[in-house]
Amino acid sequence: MGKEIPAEKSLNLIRGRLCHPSFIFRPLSASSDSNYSKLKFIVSTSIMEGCNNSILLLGPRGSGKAAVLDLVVGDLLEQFPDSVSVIRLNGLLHSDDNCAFKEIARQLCMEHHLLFSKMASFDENSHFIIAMLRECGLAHKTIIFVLDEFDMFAQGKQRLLYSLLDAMQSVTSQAVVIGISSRLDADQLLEKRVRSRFSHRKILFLPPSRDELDGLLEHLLSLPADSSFPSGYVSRFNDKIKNITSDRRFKDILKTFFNAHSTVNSFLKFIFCAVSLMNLESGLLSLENFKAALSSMQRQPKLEAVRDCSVLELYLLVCMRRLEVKEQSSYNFISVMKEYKAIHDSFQTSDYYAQNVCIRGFEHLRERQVICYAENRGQSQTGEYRPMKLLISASELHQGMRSHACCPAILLKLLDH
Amino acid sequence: MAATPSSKAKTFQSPNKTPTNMYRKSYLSPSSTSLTPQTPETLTPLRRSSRHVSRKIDLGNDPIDLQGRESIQEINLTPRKRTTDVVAETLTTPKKKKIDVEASFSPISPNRSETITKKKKKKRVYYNRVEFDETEFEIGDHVYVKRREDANSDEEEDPEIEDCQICFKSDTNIIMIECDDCLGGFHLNCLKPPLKVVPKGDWICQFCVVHKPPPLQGKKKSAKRTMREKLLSGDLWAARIEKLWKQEVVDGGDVYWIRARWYMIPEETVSGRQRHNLKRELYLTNDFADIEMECVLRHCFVKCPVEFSKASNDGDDVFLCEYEYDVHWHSFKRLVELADGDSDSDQEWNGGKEKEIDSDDDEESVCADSKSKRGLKGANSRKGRIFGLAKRIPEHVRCHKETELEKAKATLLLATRPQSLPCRSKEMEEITAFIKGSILDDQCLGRCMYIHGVPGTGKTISVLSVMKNLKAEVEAGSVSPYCFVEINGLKLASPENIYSVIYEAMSGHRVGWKKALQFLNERFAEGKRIGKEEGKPCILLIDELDLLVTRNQSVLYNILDWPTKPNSRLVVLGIANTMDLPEKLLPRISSRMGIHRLCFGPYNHTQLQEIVSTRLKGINAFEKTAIEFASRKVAAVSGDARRALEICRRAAEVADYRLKKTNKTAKSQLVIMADVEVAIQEMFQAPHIQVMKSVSKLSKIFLTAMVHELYKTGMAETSFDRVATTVSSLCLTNGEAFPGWGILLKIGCDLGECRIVLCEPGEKHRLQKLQLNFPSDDVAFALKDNKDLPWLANYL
């Protein structure tokens, strides 16, 4: 590997931390009120007392549901090495009942070193699962079913959920079903008979408070003193971090960031972005890094699309906008061309292109999703006659044209009035 | 596995080791190849063969030692398996020899019981109860079995009463107390200080307290050992009688045999004695042997933990058995308590023969798997037993002392079957009357009942407990036998599959559904018989009946049409949630199904309270008002008993959590109203208000804009275009920075993902349609008192 310069090393260290869920969520879940300890209490008592439970973890995407669950499961596997087995399913992959049963059977076979047959039918698999639930219950083993994207399982006949929950209430078993969902109404999706069997423990994941995030920021960015970094470098680095975090401008950046994003995950992404921009020569983070990270996180794709348009395309957009202002709700390429011609006739602009050139520009706009067809039907018609819609609002168009490099002044005037 | 050699060595280091060695070798080699399955450890179960071996040694040895107790002239301790010529030569009497020759068979055959029946044309007479040597033995009894006949047991007497460890006398008039550690007996008045009464709970003797062995009284001690001591030191065996039969011997006279299912002491298992093992603990094995009645010494009593805890006064021969030990796989498995009495445990305990054949099949298939890829069969596609799950019993299970709260939690589990079903006696009577009427009726025409009610009102469990009672009556002989098929509509792969499931349940064969339909039609419409079933009436319970509705409803029609046929003798009980299922179906079906209906209404709060408190009887864990609160709440919402139980269990969990976290011995360990309140909140309250309170600032503004838009236009649905315009004007007037449309779109989509807002995919951008998923009042409630954005209240 050769010699690593300290800057690279610190960069790798911090990136490694950012990608390591347990490093981030361990300090966040220390208190007894945290979701971690609540979840751990429920699952570990179910293991200790040999009972069944079903839990829903709810919360917006990126709030650390799966990460906290992984922490809990990891701890429990350490605590009870022989008596816990974990089955993981994902709603996006296994929402089909048949496929889900097969996957559960496969994982159970893997877990217990049994031979798995791909050819087994739905019936055989479900018998096998129920038999295994029973056997595991008798052998004091708890099966933890982790159902990610729980809402996807709650579609159709919900055969999987019904079978699992019904087995849990009728056989001597020890199983915990943990559903993870970002839909807050996930339990309302369950059918009545399934809902009646569900134990309805709900754990809600809310975004952490600002204080916790400040603590997390320091926890993430400060370098440890005892490692192989040159000692001066560590103190310089940490001082710089302290310097930045106490800066007013940095606080403003964070504030704008938190105005729009509140989850842990987006915060981590932001820090990752900033750290990746670190100047390797100086080896220190700077305020500019964070500023750049913020702007790269908060992009305005439509504005950028307008900024890159050709003049002809801007003309077309302005024409469409004018048609909308005239309350002509439905328009197609032909009517846009008419408007374009009218503008040209009245203002005698220099930019007048033939129809086939315009149609190319039109197609280009459509490909960039600045405009689109109003409806998917009517594909038999040729493009020129299909009704169109503008996918960009007036103010965005205005803003984009103003920041455009070579937008004719007349266009802005045309748009305004 | 590290402990294995030592524990095994212990088994064999008995005085009779030397003469047996050669035999053991000769028996072990065939048995290890064909009899034992290829366990992952590929470890031959020495214990099993050692038993058979020593049985043979009994043969070769002089049978004098038996005379001490049982006055029998000859013992016919015939080896049942694989008698080789070596052993036959050692036999002394010709009679024995004959039996042995008959009993011997080729060492390659894996299934010994089969071979026995083939080779022996002799009649066996099976009994449920046999009186032998003035003692009555019954199937399911536990007995001591002799292990070594050549041990120095000449002066063997069977001391029924143990000696006191201090005075070394056995005086029956004085109460004796047993130390829970060394199992020694002590007279109450020999102790220092003497005790008046037997103390409650565990008691440990003075020797065990200081970890010093009690003074041995030399010879006397070793000579006079009770059977319990011998069993626990491995000199005796305990077994369960699985079968009893009488067999004629060639020159007249009968020999009684039993099939014994062995018990093991913890030392004999692979893991050895573990810390959590109790002194009197035994393991039930899946190891069987046929032995003659002469080997049986006398009864002992092996009990499940619940009975064991009650049987503190039942004498010395009481043992505890909680686990089954698999001798092939060296795994443990909890025994299903007999007290449950459900059908599964019946299966568990049914005769040894089927069981053995089953396990042999398994062995074969396992061997086949390992040997040839041809017969490869996955565990999930064969319906055999699964074994080898627990290599050791986790300590935390055994050492755990249950608190009142934990007991309450356990009885509130949905999986625990209640002893009685309160509040449903009327419905159960009706079902019983209906079923009895239809079974006893010769014609049995058109019997079909539709049971409906919301989930959690005890429909299925009521029917099942009626069937259980009926089964008891069948066994008592007051009702003629019937066959009962239980099907759950949601567990079928497709509605048509029900035919093959019914056919399989009735005949034991699995066929495709078309074929099964044909057979069933023959059976029910034309009265032909399936298999060996002798025209018994058939009761068909179909749970979740609504799942069987197909497009042309032919499945339901077929099933409901059979009972109307003259010779069908079929009763159909359908269970579903909807009240008007018959009305939704075709008229020809509803006319067949809709006649006899039974409604399970939702429970009211007194009933729910009764259900919860009957479960909690004898456990002081809940405040009475807490139960009442929970049941009133549930009764007001759904009347679902499962809900009520779950709320109470959750409340107990909350209380447990609270008590453990505060970490001090609170004065009352009771579940209080506040805990129930928390549980109810968690169960019934949607979490959206909390989420709305904690979302980012812009999301709050976004939601406010939506509400504002709703008030302004009165239309529930708006477009992103308009919301964004509103947001920008709100931001402008209140001095917030407008973030730009792109970010706003992202925020809208995030809210849509949580389903606070219903929205179309984000690619439609400006045209995206949005709608609040919750009443606008909820949003107003959540955002009104916001400290960061006090101005939001103006727009709500």
Contents of the next structure:
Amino acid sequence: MGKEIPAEKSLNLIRGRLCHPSFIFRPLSASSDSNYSKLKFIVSTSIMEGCNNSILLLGPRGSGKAAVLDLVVGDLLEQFPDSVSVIRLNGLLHSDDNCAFKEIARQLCMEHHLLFSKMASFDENSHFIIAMLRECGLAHKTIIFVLDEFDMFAQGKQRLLYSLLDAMQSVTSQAVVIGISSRLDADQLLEKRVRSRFSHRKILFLPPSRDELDGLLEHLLSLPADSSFPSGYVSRFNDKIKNITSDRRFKDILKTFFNAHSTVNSFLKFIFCAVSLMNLESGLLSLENFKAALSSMQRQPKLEAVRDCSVLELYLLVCMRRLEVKEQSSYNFISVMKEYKAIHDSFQTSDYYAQNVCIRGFEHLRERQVICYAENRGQSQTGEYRPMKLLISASELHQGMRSHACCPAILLKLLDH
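Right, and the form predicted alone of this protein, after the form predicted together with its partner chain?
There are no partners or other molecules in what follows, just the one chain.
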């Protein structure tokens, strides 16, 4: 019973760390060349010098753009508590100009304890925002506009972007516009009048390096020595983590994982899954936990679809694959049935079904998206005569059939020859 308590405590501690963005990204922000340092320098300089600026944070989803921005904003609010005001918009919610201006006005009223009117028109909200920018500039207070899903604001007439950036051309205003987007060409979506007012500062979020990953792993998984955990348990836990991370097999697991997932967010999900599989009796992580986590995150829906197929559907898939091997570029249900009959006649298999039953199996494969029509043309033709194609590779088909509970041995033989 004594071992279970520290094990559960360590599990909860690590899970809490993995759900705490500031804890995760703080070590990645230590370098002077990090995106955190670059962004903080740009925004803090704008606040201290009372100038306007605009920046784009670009990178794939899950790369830490919003987390790093939240770290920077949190630090700046502590450093300049009376000189910074933050307005947040999301392109998925506020891409409509009228809705965006109303939301900015609402947040400004809440920030400065003013009465907000829901009935205010677009022009009234626009004039109010410009007036607030001027008043905040005269009071040496910087307004930071955070525009998440920035590319959504770059659609349509772009009135919001133009109005904000145009107002920032005034010497009396003091604002920073920070756009967040997963589109690397987000700045190219801007109209000429908007682009001419944009600062063209971009910060690119790339996948973490191997050294950064090693440091992040140690930061996330190591237990603190000066804690309420028993000292013997802490040393055993940390030694086990070092042994795992230095193991060549663990490095191979990470390499396999990063071939498909390259973002920090996906890496955190992988670690969370591995930690959740920890044996509470031993209270220690093992290499098997990471292997199981890799398997659970690399689900292959096509293989699962093949494993769920009936024996008839497996015959149809093998027939289609054999037609492809014979370099028959175009085939339909009729040609697949000819191949199916040829197999039956050659090997005298007991699994032979009527054509109307085979049609239902064919449709079921199409619904499961294992096969599809080869082209959109010929929709007036009946399904039996329309060209078809496989949506799974030969290796996926072979692997799925080998793991199938009821796959006839003759099918694997036919697939190999």
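Positions refer to the first chain, counted from 1. Keep in mind that this is a model prediction, so the values were computed, not measured. Rigid core here is just the name for the largest C-alpha set that superposes within 1.5 Å across the two forms.
In a rigid-core overlay of the protein, Val176 has its C-alpha displaced by under 2 Å between the two forms. Once you line up the core between the two forms, the Cα of Leu138 stays within less than 2 Å of where it was.
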